[in-house]
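First, one chain by itself: the form predicted alone, in structure tokens.
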Amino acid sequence: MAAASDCGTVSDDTLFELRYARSHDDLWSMLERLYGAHPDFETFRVALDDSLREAWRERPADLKLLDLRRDLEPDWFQRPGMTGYALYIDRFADNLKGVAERLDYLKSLGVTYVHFMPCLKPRPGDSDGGYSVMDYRAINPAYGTMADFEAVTAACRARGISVCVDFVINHTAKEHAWAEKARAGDPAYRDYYLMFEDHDLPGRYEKTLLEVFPDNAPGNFTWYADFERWVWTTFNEHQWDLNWANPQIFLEMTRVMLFLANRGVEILRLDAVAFIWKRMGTRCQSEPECHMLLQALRAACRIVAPAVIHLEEAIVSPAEMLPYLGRGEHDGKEGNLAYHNSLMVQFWSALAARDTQLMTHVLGTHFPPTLTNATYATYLRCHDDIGWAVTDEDAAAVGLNGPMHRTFLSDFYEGDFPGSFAKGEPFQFNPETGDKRISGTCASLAGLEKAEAGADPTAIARAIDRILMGHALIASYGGIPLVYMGDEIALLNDYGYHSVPDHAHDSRWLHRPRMDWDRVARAEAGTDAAAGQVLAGLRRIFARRAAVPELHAGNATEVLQTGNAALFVFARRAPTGSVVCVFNFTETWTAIPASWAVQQGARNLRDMLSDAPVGDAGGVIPLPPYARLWMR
């Protein structure tokens, strides 16, 4: 093993062949099914094999050593010490060099995973927040160079922080070199995309497709008069969908994936994975071929860069999301991480309703206690809007009307519903479906903006409690908790986006404020009470999480029934015992019997978050408004 760590030629060859043998069938069984009948399959096979070997030869020695460590510790990303943080480079610290100067701040939060929001070179102007990529092998010049990026990933690695970047695999910017060649008439590159000479096929596809951005990008196809083609554009006119039925796309994107891995990326967030395979008569989302492709990409990565894991971004229903973490033939072979969108939606739903019955039903019914070689990314919000993914069937199961409940949630978090504590803005209202999503920062949606505007100390305290309860929830439920930049200091909505031409049409910029380092300083100094309480609270939550081995993501999560609609309760079941986690979703006091908690495994009636005893002489555990309680 010592010789292998020196990366000598023989050891390199041996390691590569061992890893290729380990993942060979996972890779080629999928690719033969997808592309075996393609006339260029044998040429593709040789080119992919050569690309894997070339990427391995180019992999830096320190990353090969990290590969060895991760092979020996395959659960590294499931451990309770993992805490994530998502940031926009320019809004956090101007550029990559500035980010490097702020790494000690991230470490003070307990961060071991940092997601640099889209940082590859985007198209000029509106780029959908960076998701319209013009060059996968270059960094946005506003942030720095690829050399700057490699320096930051190395600095993060030295501090035990893994870097995540977005790998947009459904589409490229229309200014990408491939797209420019397609526009110029090169038939090979036209086959990189989905182009049509007339509207017959697009019209037939449209009958079953949904609109992602109905307000500013209706439809799924765009006509270009200059080269007389309809182009498939699911998201925006400037984002051209790739043709994954062409094996050349798999080859190109695998090369890009491994290029990024060799620059020090440890988590690849595969964007818009549900859309990558098209089939007439369907929504063209989550088709079986999506999972074949994702397993094959994962296998290619395990051959060359096993230190790297995949986060698959699929914001869909539970039944549709779980396969992205590997189900059936793909079990343990597909994504390592996927966003737990349902946990996020149910958190905000239960807060607004002051009722956890829907949350308990959804999370207790649709999700398995454990996953194979995978876990969730848990979060309260992200760079995107909140869509109310509550099915009519789940709503009916607890006596709710689905459309009415979704409308209630939109109105509540827009701030229009009587008695709402929240302040947000609508995003992409679709009158045909009634779908209306919501934008807003965690603090503003949790009530801090309205409370501070009204100078109401009690309302401010309640808003802070909601924020801390939510983060205690995502820290304990199972997976890697992700904090969005600024939530740790309770940043409020940024209404200035209305005056920025490239942002004004997109209310998601409301919850993408610039990092306020003066507010951080005031929080640290104790001169901003709300920011200080939230910052100190999150630091304690994540420090306690790291010290509780039962919160390892490999341990089962069991949602418990209490009979009290104010409470959401679950137990983390570990071989060493259980941790029972209790959350009060109301602004009123409630309680649970101490004997019930003991029966569920809480043998020590002491809160691990506050390090204080719980329970009273009457045999009950009193729970204050928005209580968060972890009991071993």
Ligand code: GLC
Contents of the next structure:
Amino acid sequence: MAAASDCGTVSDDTLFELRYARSHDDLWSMLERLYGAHPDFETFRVALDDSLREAWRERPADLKLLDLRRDLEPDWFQRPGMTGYALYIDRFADNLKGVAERLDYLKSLGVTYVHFMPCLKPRPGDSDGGYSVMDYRAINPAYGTMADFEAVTAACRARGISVCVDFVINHTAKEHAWAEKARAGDPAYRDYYLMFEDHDLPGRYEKTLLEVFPDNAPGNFTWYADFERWVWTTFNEHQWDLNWANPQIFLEMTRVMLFLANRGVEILRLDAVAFIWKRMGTRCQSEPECHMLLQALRAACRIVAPAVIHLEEAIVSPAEMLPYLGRGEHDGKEGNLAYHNSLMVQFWSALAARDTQLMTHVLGTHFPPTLTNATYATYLRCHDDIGWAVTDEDAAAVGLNGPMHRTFLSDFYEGDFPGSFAKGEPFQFNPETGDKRISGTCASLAGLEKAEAGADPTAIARAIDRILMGHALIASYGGIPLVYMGDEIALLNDYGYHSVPDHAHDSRWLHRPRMDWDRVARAEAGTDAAAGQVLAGLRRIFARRAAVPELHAGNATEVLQTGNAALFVFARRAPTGSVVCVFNFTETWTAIPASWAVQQGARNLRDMLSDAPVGDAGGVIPLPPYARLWMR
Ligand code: GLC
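Output the form predicted together with the ligand next; the form predicted alone has already been displayed.
Complete assembly follows, chain above in first position.
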């Protein structure tokens, strides 16, 4: 192979100019609309242009080679071989060096994408799980150094694993150098944030704003007596919202983005993107300017570091989420990935209700069969709570009452509802809206904690089946399935957080237990039956997924109507034929006519997950409790 960045007669500079030409309009058409009227626009233009060129000059040769590879294989992240895993560095393996020693384990699960949960230098004390960043150019010293980070990303790359890190763009910690200067009175830095001398404007904004953390961080503004300003703080008091209407923020954050890309990051998880643009009289969420900014960030990345893709975190309703994957004028130009929050919510909703009608309606109605240059991050659990994002309209469409269904789900997963198999804790109860979110690990919410406490073998088997069915669902629906650390060994809730002063106020720590390597050893040795079945099951699911080309995320996902409320069924439509995926969301046996499955495109009545026949063409396909079938 030729030297890393030497493409025969095509020089590095030529490559850069070609890519700049490719994305020039995607970038500048947005920036002109956003900032063209700003008095400093010309200075900004020159500074941004310089920054892009400088970042390219600094981009390491091996990453430039990866850029080329990705230019040639733009669907790399949509391929069925992709499987993600999200981990806390300290809770998984103490520090970055420890993570490097655990790559074989990740590989054994089929992982090709690893999300290091917030790992940049956080503020001291409570840092919202690391989402209160003090320095975007330094690694959390508890995890190691930037050199350690680069070593781990290189080791991952060598193993075919892409590293994802959080790019927290809505706010910085109040201890960030910019915030310190703003606090000290520097007017340029005061304009980095949203600061007000009196409560007039904050009061007017508050009228239409929502509450993200109503329990422990009520209100969206904080008064600081020392410098006599109200500061916009959507999340916690220590997280100061950035003023993206100031082009200087775009410049600074683009530099940070490219700095991280040049350290070997391949997936940037853009945090809390819905909140970055403020407009009086609105919720200040998902304003059109958010999408313009996100397209511009994406374009800057494609110019300098095309190997890198963007995952946009917007945990909102379906109609509001889809634009983060590029709709309308942004089609193919915005996020490459976005969390499929609806799939996650509908999974838990259908499990509790033992009824898939709402799920089939929501997933069949609101989502297009394919996306341009983008796909979903599919998941069952993550480090955050579950908010019951079911609209009243969707509930009504299947004869449910929205508020009552949402209350049912909270009660069910808290464990209070009669007959509930789940065990969780509430997160941020909002008495004004009745909204109650839920914390808990996948296994505890799926019933394993209660079943093990009751030493009930049938209940244990059901819980394991729910976990496996859920993972078979996210592995086949279309997108990159993300396993959340510990779910592969069915880790239970960690109640220890109640006695950690910085965590006790935040029940999300319930589902952030330390990785239990003894449990992994027992799972592998067969001495912990539940953990062993889940681990072996997940390994199998992701290995099978990698072997089914129809599951490529570029192929359409068509949700099918069965008329059977126990079942959620979809077909993946590939040019070579279909794969029909069937899931039984109840603990009772049911069946589908084999002829129906054949009509929907199942050519071979064999389950590709278990590699076993499922019935004959003339009869029925029997479906045991929590059955999951993938039929080609
Ligand atoms: C995102 C993170 C969440 C964090 C919030 C504020 O939603 O997932 O954990 O609290 O952003 O940064």
